[in-house]
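Take a look at this single chain, the form predicted on its own, given in structure tokens.
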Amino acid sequence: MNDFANETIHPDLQQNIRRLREITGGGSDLMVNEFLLSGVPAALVTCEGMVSTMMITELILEPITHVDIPNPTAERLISHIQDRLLLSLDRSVADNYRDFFRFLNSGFAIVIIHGASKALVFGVQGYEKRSVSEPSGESNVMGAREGFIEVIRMNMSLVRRRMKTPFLKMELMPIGDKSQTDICLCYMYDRVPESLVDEIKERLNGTELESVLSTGYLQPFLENKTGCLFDTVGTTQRPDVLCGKLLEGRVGILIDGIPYAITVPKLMCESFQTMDDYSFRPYYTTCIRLIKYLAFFISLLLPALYVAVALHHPELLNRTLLLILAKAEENAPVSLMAEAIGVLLVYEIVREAGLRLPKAVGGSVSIVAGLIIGDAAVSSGLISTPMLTVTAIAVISGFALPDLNQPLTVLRLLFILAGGFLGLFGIGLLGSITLFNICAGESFGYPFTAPIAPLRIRSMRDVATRVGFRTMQKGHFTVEEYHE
């Protein structure tokens, strides 16, 4: 791509066409249709399968073939088309081959005229795309059913339809040397500091990626180099969630070809919030959020606490519970710590198999794994019933927080190791390290643990609890309040 990035379009039509075929290596999807434009040789260049045949016929071919001006030249024809003909709402000009192929492979029709060192570009996209449907990963009860799709301009319209304010700014820019993927920065320019937008643009422009095929390609460049156990860059499939983040002063990034939006900066408390929280009554939302915080600690610490207490601190258990655990574990062939790690690893294997296999087979894998682990393993004595119960409760608790699945999976195993070797002291030590890591995390200078640390009493009204909208409407607050 760099070989012809700054190479200007050749004014000679035939030499220009030869250069196009040379760059593409004679690709069969390059369609070049030569014709006479008011007596001047010209060509319409498209990429097969990327344009709408009906649109290109009605909006471009029919009007442009009827152009007839006296003493036609390339400059006069270009001026006439740009000033007198509309042809397409999405129009531009390509001065070099880099821009030429970026427009061509994005579904634009390009007109090149003999004697002109630039090409006219018209948007007539007609490629197949998935229709807007409910996102599979962020379901809700009373909210909207629309989710992002793979087409960036459609995603932009989903956001714009909800945010009709002129303060919402969308900036398109290409990224990726080979793919030239379009990304769109969305932000409310009256609420986002200009320095934050400039820093995000600087980091994105500093990437040396050849392509961007998922959000994971860009996330490392938007996170701090020091690293945090939890994601400091948020993602969402829902336009309404993105609009809520924009109103709070965050920046959204849409990527062409990916049905997810990136949001920065991200706060820890966002992982415990959903769009349904603002559809239910405050007392019910508060109850659900407290349950989620409890589920977080259960998922993270319950197996480790069971192993630590049973191995190192049995005096903390009453006599009846201690006898039950001793009887259940007396026939187990391995230690409690190895048993807990083994059960969790088997669960991760089953979960990964269910995700990667076709849906018709994925359900069968879960059923077979449940029968083997839940019945056969316990009956044979390989796994004790209390251990299986504890790990199952921990895993199910993690389902309540899908956004934290990755760090919970790894930390759960580490806490089991710490509890197995050092008991409650090891759990406390690792817990302190984890807490320090979370508190030290930041995203573009904004504390990851805000508004809990540093404490902002006014902002706490939508963290562990949620106040009513009558109170919320008395003044919005943004992440700029948390800047150090």
Contents of the next structure:
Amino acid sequence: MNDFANETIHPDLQQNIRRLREITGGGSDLMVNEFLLSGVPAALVTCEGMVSTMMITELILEPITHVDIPNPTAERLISHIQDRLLLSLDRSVADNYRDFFRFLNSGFAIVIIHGASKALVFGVQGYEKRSVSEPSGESNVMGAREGFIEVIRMNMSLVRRRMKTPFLKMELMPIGDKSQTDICLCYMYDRVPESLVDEIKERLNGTELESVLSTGYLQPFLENKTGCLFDTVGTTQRPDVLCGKLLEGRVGILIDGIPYAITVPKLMCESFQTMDDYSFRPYYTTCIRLIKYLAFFISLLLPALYVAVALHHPELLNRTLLLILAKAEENAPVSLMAEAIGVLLVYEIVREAGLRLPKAVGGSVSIVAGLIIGDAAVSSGLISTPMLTVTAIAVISGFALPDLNQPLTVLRLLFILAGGFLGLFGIGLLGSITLFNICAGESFGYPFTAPIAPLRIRSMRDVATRVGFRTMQKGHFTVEEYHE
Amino acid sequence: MNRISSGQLTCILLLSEAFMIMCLSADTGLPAMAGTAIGFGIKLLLCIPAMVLYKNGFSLSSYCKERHFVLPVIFVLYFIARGGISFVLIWNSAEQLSLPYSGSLITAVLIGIVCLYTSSLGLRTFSRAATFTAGFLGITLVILLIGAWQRMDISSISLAESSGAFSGAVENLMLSDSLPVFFVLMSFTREDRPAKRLMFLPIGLLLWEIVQLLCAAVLGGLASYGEYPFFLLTSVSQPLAAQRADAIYLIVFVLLCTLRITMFTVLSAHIMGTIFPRLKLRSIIALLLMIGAGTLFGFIGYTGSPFCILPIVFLTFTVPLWLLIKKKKECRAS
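Could you present the same protein in the form predicted in complex with the partner chain, rather than the form predicted on its own shown above?
Whole complex next, starting from this chain.
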């Protein structure tokens, strides 16, 4: 059954239709409409629900049934339709059943003619899709309200509308043996080194995936095998963000069926940048950016430092604070470290529950967890108020950097364990491991930690600070500068 | 092994100096500061043959590949010995870390395990980590300066005990194991102006002088009572009245310990690789040898003596000079 991939299309119409039914196993969504094309038997093949009936009727059936040529043969009919009739803007030819089904299941209408060993393909997609709306994950105040949707061609148009330059190249290619998912490589060919594009293509073509159902399917193939805890491949829901990254010489990958774009290479500093940074005034953005860097360290280290200092280095606390902590922990039934880990685990469970449940129920989970359980746990003495405060501050600081949520969640727990068992020495040791792990991150030869390490002073204008566009416009910046 | 920039070279060597400053048990008075300056002047002179040698296209890796085994082996032995001494320094200063357990072996094993991972990532990752740590060190220094500023008393400088400029210079040279590291790392540094490659010397001098000045001005005569003047300085100089900031210094110190051991492991493992290309688990071997050397030095209570200067001068000055002369002779002969 699977050997149809390179099988050429059968010239006999009836045998061809029989073969199509054989391959699909008699699937009910295969629609075959037979008709006479200038006296020659032909058929229009479509996939139910994937095409626009109105478009098919007006643009294909209506003109094609009026075709009347003298001495019609399959060859002459095909050349007549191809050369004289502009039935659709998106036209192609399928020579084998692999291409035939890829087109068919992408919403193309296919005309097969008795005697022809190829099929004419017309783009008349008309499937249901979500309208363009504000992205849920990357909200901003002053930027555009458009986010990517699930349809790749719509996403391509969202990018193209913002980047009218012909130097923006978009290349479509199918990935996934079974799903044959369309992916689109977008890049500014005057700014991206050819070697980077070639390497990305090579890695994507080297995948042996059956399907691509989320960005996570492709990410491992685009990352280096350094075991970096942080994502060295970026994702975005926003076409404006993708355009910004393309202008900096990155490569974007759009995937059909996924409202996210992948960007390569990704640098750590990108996790601290948002589209709003470029809408607000530079002094404000600089201030917010520095707060975000602080939030990163608070989110990562605050609970661990609290546990380490309170358990092993109480002499570092001032008397008032020490007394408050001692009083709060006096009645706590478990150790400080167990308390910290417990609170964080409960938070993660509540977060996961809120995320997976239907939205209407998800809201009540936060109320139950935050107000009822939280309040009851504190008043019953199970958890001390300072611990809850410290954990809440750490978690909220993490919200300022949604991009780093995954590594922060895991590392926060590990740092608590290190601080609880070994004090500040343990935090220092785990800090070293984390630092080296981050520094080992690379994507296609671009260090994840650039432009801080290796240090590029010129690039710090949009990392530590955010200078005005008058300065920013001077000299085209591309990530190629960071390549090692 | 990959190429690093002059800036990264500076960071690596500076962190090595910073570790020594933290483990400082030297004098802190004005004569000691003058001695440190003299010591750095001598270091600059010692670096000249190496700079000239590399300018003439020398490469340590190519030299090792030409089946010259003696010199690389000496370098490996030196780095293992210095790594061992670093372990002893860490054990000795472990009291400052308020460890929740007793026994220096656990400290060594834990640092060893961490360094096993960090050294496996190679020189490029190490140099990037050094850049970040240099940034943290800068912030720590600013915090220290803010804290010390309120406690500083210029008249206390005269109270600081010092055994003189000569002694200060000798002591500084004893601690300058970054010079042989500089010679080896030059092999992996991208072509740059000599001044850029030698930036670690003026910045290192500045670092030493600042810490020595702060120790003298803040601690005065107290400096000689504490075993580690730097940690005494940090415990006295608190930027906030209500809350102590020692945690920052302790974490940075642990980072410096890891980086220093990683540096010696990476370099030893790399040189071992050029001598014995088929040798596996080089980092583990280097680390185990370092812990062994550390145990030996710890047992005999050795952390350094004026004789330490001899291998430094030999590896940084005599060897490059000899290689330079040899190269000139070969050029003339051909």
